[in-house]
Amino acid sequence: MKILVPIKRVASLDDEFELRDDGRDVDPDFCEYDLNEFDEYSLEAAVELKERAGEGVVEVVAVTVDTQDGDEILRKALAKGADRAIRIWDESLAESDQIAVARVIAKAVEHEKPGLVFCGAQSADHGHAQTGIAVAGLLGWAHAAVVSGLSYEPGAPVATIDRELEGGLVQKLSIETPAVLTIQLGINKPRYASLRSIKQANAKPIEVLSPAEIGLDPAQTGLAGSLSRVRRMYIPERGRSVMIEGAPAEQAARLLEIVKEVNG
């Protein structure tokens, strides 16, 4: 069987940064990029399942929707145990929101025909937590979010999972396959890639596909296919803070004065 693992390259900001000239995002020159932390856990879950099943039973395929810069995280996924890597891109995908990206991944699923899709529970940058569930909706597959435990025999029609709920509760349930699972932090301990595996990953090919090659209509991606768009990004004005000096009684008195001043 095959497990498809969508992964994402996410940005983290330097302490000092500037916005793009159009004011809709951060200037990439001020960002550092790496594999999304949540995707580290979904990838590890797939690789662990492959290793438990034995050689040749499970194939793990990492896929990303990105420019050529996305090859870096695909190499990282290969070094951590993925068998194949796919990057989907052309300029029509620029500025796709999370739902438009989900359409691309859903088409990749139809192209690859996996039995399971493991997504990170959310991305560390935008944190929408929508893409994986949207993929399931587009495919009409069963799905479960925030999965913190998994028991599954490759090829079986049902998987047993634990998923986190509010208030510290854990829900145990069975889910029919094929299915999309969004994997929570802490389900496992992601491995470090060895120097040998990194060298081997650098020698492996990365398959590059266009949206048209997986049967995707350009009108379904980019701004045209997105249900949301960023209008403006800005740094909010900073409030004023004052350190209140003195003994506790003096501090309390001064605090009362400030409250009265604010309330008029």
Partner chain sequence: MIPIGIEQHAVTRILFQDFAPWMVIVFYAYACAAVGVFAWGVYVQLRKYLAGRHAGRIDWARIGGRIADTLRMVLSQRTVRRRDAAAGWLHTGIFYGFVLLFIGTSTITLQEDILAPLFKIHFWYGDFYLLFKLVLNVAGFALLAGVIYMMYRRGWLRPPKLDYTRPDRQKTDSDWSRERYRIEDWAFLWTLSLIGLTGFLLSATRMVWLEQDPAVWDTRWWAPVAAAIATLLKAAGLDPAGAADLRMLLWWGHGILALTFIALIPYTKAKHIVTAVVSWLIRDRAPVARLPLGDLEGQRIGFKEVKDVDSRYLLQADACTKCGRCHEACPARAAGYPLSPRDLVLTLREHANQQLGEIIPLSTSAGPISLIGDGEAQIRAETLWACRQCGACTEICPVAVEHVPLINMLRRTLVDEGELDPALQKTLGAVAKSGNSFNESRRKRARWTKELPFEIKDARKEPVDILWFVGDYASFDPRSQKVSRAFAKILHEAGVDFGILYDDETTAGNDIRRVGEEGLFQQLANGVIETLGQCKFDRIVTTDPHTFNTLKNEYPQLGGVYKVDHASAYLRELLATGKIKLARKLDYRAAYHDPCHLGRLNKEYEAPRSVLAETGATLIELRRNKDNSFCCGGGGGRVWVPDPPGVSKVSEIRAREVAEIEGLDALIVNCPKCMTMLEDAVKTTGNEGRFRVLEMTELLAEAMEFTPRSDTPNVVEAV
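Given the form predicted alone, state the structure of the form predicted together with the partner chain.
No partner chains or extra molecules come along with it, only the chain itself.
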């Protein structure tokens, strides 16, 4: 059987950064990019299933919707044990929102026909936590979000999963396959991808598909297919703290002044 693992390249910010000229995103110069932390866990869950099942039973396919820059995380996924890597891109996908991306992934699922799809519970940068569930919705598959435990015999019609609820409660449920699971942090211990294994993964091919090749209608993706659009990114003005200097008496006097000011 096959497990499809959609992964995302996410940005992490420097403590000092600047915004892009159009004000709709951070200037990439101030970002470091890496594999989404949540996807480390979903990928590990898939690779663990594969390793437990023994040679040739489970195939793990990592997929990302990204420009060529996404190759880096696909290599990492290959280094960590994915068997194949697919990148879907052309210009028509630029500016896709999370649901439009879900449409691309849903098509990829139809194309690859996996038995399970493991997504990260959310992305570490934008954090919508929607893509995975939207994929399930588009496919009409069973789904469970924020999965913190999983037991599954590859090929079986049902998987048993745990979900953590409020107050330390654990919900155990069985879910029919095919299914989409979004995986929570801590479900496993993701392995490290050594530099050597990443280098070795460089030798493996990355399959690059265009949206048309998997049967996507351009109207469904990109700006045209997105119902939401980033208008602006900014840091809201916040009440700044003030350091009161001077001798204790002076400080007290100033403090009193401020209290009076605030109380009006």
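If you're wondering where the values come from, they're calculated on a predicted model, not measured in any experiment. In this text, rigid core is short for the largest set of C-alphas that superpose within 1.5 Å between two forms. Numbering follows the first chain given and starts at 1.
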For residue 13, decide whether the Cα shift between the two forms is 2 Å or greater, given a superposition on the rigid core. no
Any CA movement of 2 Å or more for residue 174 between the two forms, core superposed? no
